[in-house]
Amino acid sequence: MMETAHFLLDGVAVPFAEGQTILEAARAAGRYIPHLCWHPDFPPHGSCKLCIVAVGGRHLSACATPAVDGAVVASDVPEINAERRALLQMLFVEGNHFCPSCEKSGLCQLQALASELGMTTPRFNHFYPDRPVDASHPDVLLDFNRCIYCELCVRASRDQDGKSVFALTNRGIHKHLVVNAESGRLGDTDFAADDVAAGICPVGVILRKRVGFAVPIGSRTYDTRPISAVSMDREEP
């Protein structure tokens, strides 16, 4: 009988198919490895490096990473997870996340992993950007400060709601989310509360109206269990 493909995963042995990334191959046997810009119904993207984990001595992106036998990969270390706060730090100062005040507060992953990682102190300088809400849209509310560059609402409403009604625009400093319309307003766009895209952010950015409290904070899907264990629990992240 041919052997299982496996890698080691801080120690444990996770088996994994042909094609299979590191992340996937992961969570497939109940190993859970941060992401945030990852999703299973999108190609990787790589782009929030939530998902770093340390191979041969090198640090990659785990979700874009192919499973390959034999080989050792450090996750759940001091090294990485310190390198993930980091990352986490840098996220929460590039755009306006003020946690006890948002609406999203206990349902958003920024937050979660920000809690699941020991992450108490911004650290950095905040950048304070000037993001001014949109709410022209009957159903939803737009607000780009907590944007962080994940592009799931993009990929979602082109590649799922056939749409295209986000994109990012600009590059470094300067890159911010957009609507894709003359005015810039998500009210003049097709866009619906049912798209896939509206369901998708995993910070406060797109924002169902006249439900924010629907769910009293304290008592929502984050505030009483880790991320780590709720994701686990599903497909989706």
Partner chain sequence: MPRSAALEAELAMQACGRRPEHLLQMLIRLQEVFGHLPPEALTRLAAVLGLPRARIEGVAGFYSFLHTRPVGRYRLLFPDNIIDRMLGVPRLMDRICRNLWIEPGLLSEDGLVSADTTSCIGMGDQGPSMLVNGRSLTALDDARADALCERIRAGEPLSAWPAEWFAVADNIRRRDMLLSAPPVPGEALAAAQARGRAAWLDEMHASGLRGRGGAGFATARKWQACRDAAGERRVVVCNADEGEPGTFKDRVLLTRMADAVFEGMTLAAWAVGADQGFLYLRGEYRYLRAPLQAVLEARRSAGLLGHHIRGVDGFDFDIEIHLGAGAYVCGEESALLESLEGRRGTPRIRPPFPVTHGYLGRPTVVNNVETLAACCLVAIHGGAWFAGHGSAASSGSKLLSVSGDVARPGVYEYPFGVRVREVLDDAGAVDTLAVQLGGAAGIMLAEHEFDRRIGFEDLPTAGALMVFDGRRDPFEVAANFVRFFAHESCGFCTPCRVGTQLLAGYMDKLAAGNGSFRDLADIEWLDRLLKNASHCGLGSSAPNPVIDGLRNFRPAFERRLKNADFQPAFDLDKALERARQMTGRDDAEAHLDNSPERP
Given for the second form:
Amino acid sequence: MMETAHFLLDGVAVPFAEGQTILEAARAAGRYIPHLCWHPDFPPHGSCKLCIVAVGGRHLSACATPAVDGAVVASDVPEINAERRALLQMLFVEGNHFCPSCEKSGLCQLQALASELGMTTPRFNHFYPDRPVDASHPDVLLDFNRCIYCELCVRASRDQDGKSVFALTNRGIHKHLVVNAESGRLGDTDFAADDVAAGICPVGVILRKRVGFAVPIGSRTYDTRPISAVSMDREEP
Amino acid sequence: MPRSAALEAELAMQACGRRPEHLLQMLIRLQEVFGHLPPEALTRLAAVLGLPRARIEGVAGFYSFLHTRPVGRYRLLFPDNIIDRMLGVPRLMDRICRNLWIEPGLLSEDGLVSADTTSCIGMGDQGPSMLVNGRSLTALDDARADALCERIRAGEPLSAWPAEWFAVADNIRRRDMLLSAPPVPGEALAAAQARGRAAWLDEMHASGLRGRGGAGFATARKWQACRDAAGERRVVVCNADEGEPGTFKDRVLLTRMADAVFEGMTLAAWAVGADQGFLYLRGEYRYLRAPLQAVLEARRSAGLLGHHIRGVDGFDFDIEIHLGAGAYVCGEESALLESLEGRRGTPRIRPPFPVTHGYLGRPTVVNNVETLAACCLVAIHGGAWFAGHGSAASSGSKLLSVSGDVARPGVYEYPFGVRVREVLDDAGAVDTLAVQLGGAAGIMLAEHEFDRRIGFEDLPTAGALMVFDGRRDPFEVAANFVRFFAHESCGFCTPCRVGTQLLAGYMDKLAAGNGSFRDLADIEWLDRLLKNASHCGLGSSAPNPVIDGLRNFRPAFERRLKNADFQPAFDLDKALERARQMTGRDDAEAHLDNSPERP
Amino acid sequence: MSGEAKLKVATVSLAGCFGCHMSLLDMDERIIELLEHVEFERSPLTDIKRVGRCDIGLIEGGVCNAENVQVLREFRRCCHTLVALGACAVNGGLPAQRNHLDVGQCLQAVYLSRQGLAGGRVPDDPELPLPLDKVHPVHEVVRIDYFLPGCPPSGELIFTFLSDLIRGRSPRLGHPALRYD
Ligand SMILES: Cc1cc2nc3c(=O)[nH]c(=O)nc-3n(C[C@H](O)[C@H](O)[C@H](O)COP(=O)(O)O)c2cc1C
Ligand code: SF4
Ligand code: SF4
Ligand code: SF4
Ligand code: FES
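Let's compare: the form predicted alone is above, so bring in the form predicted together with its partner chain.
Then the entire complex follows, led off by the chain already shown.
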């Protein structure tokens, strides 16, 4: 009998099919690798780097790296988790994340990952950028202070809603989200609260109005279950 | 305005054929007409191209040379690479700004002038230089600076300025196999065609030629992978982005030996079966576009480009010139391809690599200017001959761009294997403290390493060699490069977007004399993270200057530390300034002592 | 926890809301257990004003004015181990949401342009601490040894955390104990 191709993830064999990435194969085998910009409905993006794993001596994005037979992959190990924590710290200090006053708290993937990976301090100096919110749309609020540039909204609006409401402009640390209107206001686009893009933000940027803080603290998504468990609920297509 | 912005947008599109891939070229055109990109022009462009406006805004915002807000009728850009700084550019900038009553970064009230800094413009051997409306002005001194202010005040068009102000000298100081005998147009191509496509590729294999753009990948292997990739309409791209601070040798090749570069592209097309070619020319070299276009035209007339090249049936290949617009990252080959397709210059996920999925998903070869020019030598003299030059793993010669504290800055060509010290001696360097080899992304060498050899075996380099003598401060050099990377990060991935900024913050803190031992530890930790986690070579080489700095010149860093294990990054007393102003207080309690606390 | 000499603990609230201190008291009877091992030095709980040599300092709140800086530095000088307690100490929290505003304009809005304040002026009493242009988390001003986020962290969590410190065990925080709201 021919053995199926597999790699070792933290010492455990993970089988994979040709073309699968390390992250996909791991998930199919019920193994969680942290991720923020990756989403099962979209091709890999490779920007957040939370899915970093060590393969041989190299650190690679598990979401974008094809699985290779016989590879030795380290994920849930101190060295890699320390790098992930540092990446989370970077995301926290570059924006303005005041969880106690954020509607997304308890439902936020960034926060949930920080909790699971034991990030107790943002460690670096805060940038405290000035990013005004956009409340022009009747049903949806944009609070850019929390954007992590995963481009899920960009991709969902373009590829699934067929609207291309969002895009990124500028570059480097000045990179930011823009909407598809000369005025720059969401209210002047064809965005709708039932667009796929309206529900896809992993953090608290794209928020439906009038439903905030609806779930009581204690029963929100990540209050009781860690993101490593919640993330695995979803059946992959 | 005689014609509306929207109309001009239309016009620009007519000229470009209305393809989304041409978006960046259209924006550049549009800006040439308007000076900047007004919002309504972007809206019209979106409508006509059938692209989302947000995407166009995203592209316009990515490139430093595109402006979505009004800029002066005269746009002055002063390069701030460390070499430019050593040449006195900041002082001249200050002089010009004072003379014209303007502040860097701001538009003058009358809309006449705006001034700002920019990354290296590839003129490190030309004396103090700058860009005026995208044109390089060289050999700047006080007199020229003052005269230029006069002409600006008088509103005189650039075309009326003295031509010698724009003169760019080639400064070729040492010639070897490539520079000493520029091939006759068509000579190399004839030789390769005579061999046939497959045998020509074999010849390339035999030559051992490796990429001159930095990574040193075997050129023949790249070509073969492209040739063998599934797909139609292969593409050859010449990477003339030359954005690495301190490099200018490609500029000289494009000036002196454009025919050889284009012939190299055609040789690549012959090997891989490509029919389309692009030269991606950095925006800073826009002045070279017209002469390059003339060379292309001449080659077409001579039957060296176009259909049935040199009479060979089925060999069709032509070359377009695309301009960059101020983004170092676009030198990275996959970002370059994004830019060629009219997008933001964000590096792609690899695999797939350009050789299989490149320009518009087609198999694509991307090669450096110098690599392509060197291919002509392989065609003319044969692979074995070429492999006989240089050293074992590094065949052929290397062009070095030498600048900084040397008597004779310019381009030096050596066979691979040359020692750093020999280059320093030839260039007239004395009392050399440090050599930055390979640009900001390269490595910083100290005296004890000057006997090392340039080549893939020991010191691989794209060829920038910046020299710093005993008067210079290695910390300043490293800090300058760190700021460069922070400015040029595309912002796609977390470690580089935030990490380069954090590194720059630490360097600023040290520069202000506020460093602590902990900062050095933090810097070293960030260095590792950037190396490990970055998406492309920009982020992973961004910490190099600090790593080398700390390795070879640690005291230059340490003398900026306060004797403390912790020191805040901001000036506590200054943080009270605004409140002091508002309250009019100046008592003892209205101040904070900035001195560090002892542990 | 053995019956050795008690550890001295000092606490302070900088730019905070005393919520973390309330949480500290919210340990119910466990505070008695805690008090077998620690004694409180300077603290809003004791009304002692100066800090003596301490083993552990707990800082609630971020740094928003000159006095906060002085007090924080004093804590750093006197405390062997310094802990940032709660969201505001850890990342500036609610007070830091003024950071994108100009502090001068804030003062102006509060003292000069508010209705019914015609002829008002910004107080210049030297007794009043001057605000910094930005609110900073404590780790941006002095070295901090441990962080305990939460708004506020629960009494239970503070107890566990302090017990760890007392026993010389590295506190380990993760889901679900580690939270930011
Ligand atoms: C940030 C970055 C900038 C680069 N800039 C250039 C450049 O300006 N010119 C160049 O030829 N290669 C540059 N490269 C290397 C290219 O990605 C690519 O390796 C090269 O063009 C391949 O050509 P070669 O094989 O002929 O060297 C850069 C790479 C990175 C990561
Ligand atoms: S987006 Fe997430 S991490 Fe950011 S403030 Fe909201 S809950 Fe906290
Ligand atoms: S708004 Fe949300 S979904 Fe869109 S890029 Fe930012 S974090 Fe991602
Ligand atoms: S490493 Fe830097 S330049 Fe490269 S993709 Fe990441 S952010 Fe962009
Ligand atoms: S999940 Fe892989 S880079 Fe974001």
